[in-house]
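In the block that follows, a single chain appears as structure tokens, in the form predicted alone.
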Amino acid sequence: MTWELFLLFFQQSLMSGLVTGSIYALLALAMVMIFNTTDVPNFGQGEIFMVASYIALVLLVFASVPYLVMIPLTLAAVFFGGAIFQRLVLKRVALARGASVNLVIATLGLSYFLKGVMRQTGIAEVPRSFPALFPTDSVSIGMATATVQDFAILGLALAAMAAFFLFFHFTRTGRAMRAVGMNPRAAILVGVDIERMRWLVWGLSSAIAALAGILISPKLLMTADMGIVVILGFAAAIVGGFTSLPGAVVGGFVIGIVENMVGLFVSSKAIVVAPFLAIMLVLLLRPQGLLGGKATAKKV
């Protein structure tokens, strides 16, 4: 291999790795925001994002919504799905003090429902391809080519993670969920309203996890089974860390950019393999994430 074609291959896949990547890291950031919460994986995350993108596509093409009227919308309706299920469901299965795999498995059970539910409307019979939200329209920085629309889903995505960082830091509400997060006993004891702020959680996680279909669906074909990408969100969550936010960000932006470039310098046929031997990889060296803290005992 020539020095060009090393620098081609390595400015385009550092370019698609950052695209893919802003879409992983939304992805582990709203999972990273319920198992920070409630201690609990979400395992119906994929399915939320897959229910999001066909919400907004039946908007968008049978409805004739405009763009700037669907993605409202959309979010709104994905929010309030995900805070009633917590609602309705899991602080049921939390009040029947179960093990607490019962949690995980309830989410287990959300995942099935919604696939069920999107083959059962038919609509997802077959593959169907989204409209693109941008121009389609090459541009080039260096050697690297992408689109218009590739530069809109990264500002997007990350106009969205700056938004919710200061939303987080900067407004009662996010301390609020951040204190819950850290200890929900002395969240109480000052008095935050913990179930207001986990069933929050969970509509705004949800919402994100609709962002991120809405922006990475025109790149997609859309079938019932494209909620495992969220694998690479759990990938990204493990690789920066899945009790912190910020490495939710970095682990995504990692898995992109390996699995690109692994796709450009080994083969196609190991961009499946890349993400799981990062994975691999920062748990041999550094077991609770590249920004996760020491593991410690949390009080409740």
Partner chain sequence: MKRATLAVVILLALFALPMVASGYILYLANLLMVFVVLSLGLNILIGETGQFGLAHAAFYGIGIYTAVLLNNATGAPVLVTLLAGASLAALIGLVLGAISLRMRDIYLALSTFAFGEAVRWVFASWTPVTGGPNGLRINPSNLFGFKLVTDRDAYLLVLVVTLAFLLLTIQITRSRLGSAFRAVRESEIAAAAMGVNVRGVKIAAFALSAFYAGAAGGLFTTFSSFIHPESLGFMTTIMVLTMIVVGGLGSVVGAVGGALILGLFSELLRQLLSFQEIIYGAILMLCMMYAPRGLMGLLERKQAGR
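Having seen the form predicted alone, the form predicted in complex with the partner chain:
A lone chain is what you will see next.
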């Protein structure tokens, strides 16, 4: 490989990695939020992401709803879907037997249920493409090229993350959510309504996954199996330590850039397996994540 080519690949994977990485960061953020407040890694998130993308597609293409209406409609629908799942299913599961493994099994159930339902509707029978929300004209930065759409994705994702940061730090509800994540018992003691926080977090997290779906769908081929993308969100969350929101964001960009580098420098075939290897390696070498704190010993 020549130096020229190396530079080109390097800059290109950095550029593309930032764009896809911003989506992984959103997905990881959504995952970590739920894990912090309800102690479940949401194995159904991929399918929430998938269903949200299809809702957006149906509104946009079949119902001809304008963009600016479609986006809030989709987010609201998915928000309530997530909240209802928590209220109706998870709350009941926790009552029946509180083990976190049972909650995980329930989210696995959600994942397959949604996938089957979406297949059954027939919309997902043929692979579809999502109309681009922004122009796809190329723009060059250094040696790398990207489209206007890419910049829009990156910009909107960053704006959403900034909004969440503000929400978590400067609103009562956002602070309460963080408090529940850090120490549920203490949060209850200071008067946080933990049940309300749980369904709010599920709704919010689902809406973030929906936003990620709307943003990235124009770059993907839509099928009922497109939720597999979320595995990269999982990888990002693990890299970030699985409990840290800033860690999730950094992890998202790390995974995005590494994925693109593997694709360009190694082989496109290896991209498929890379996230799984990344998950295993990180869990193996640093179970607390690359950015997480020291693992704490269990008190006897």
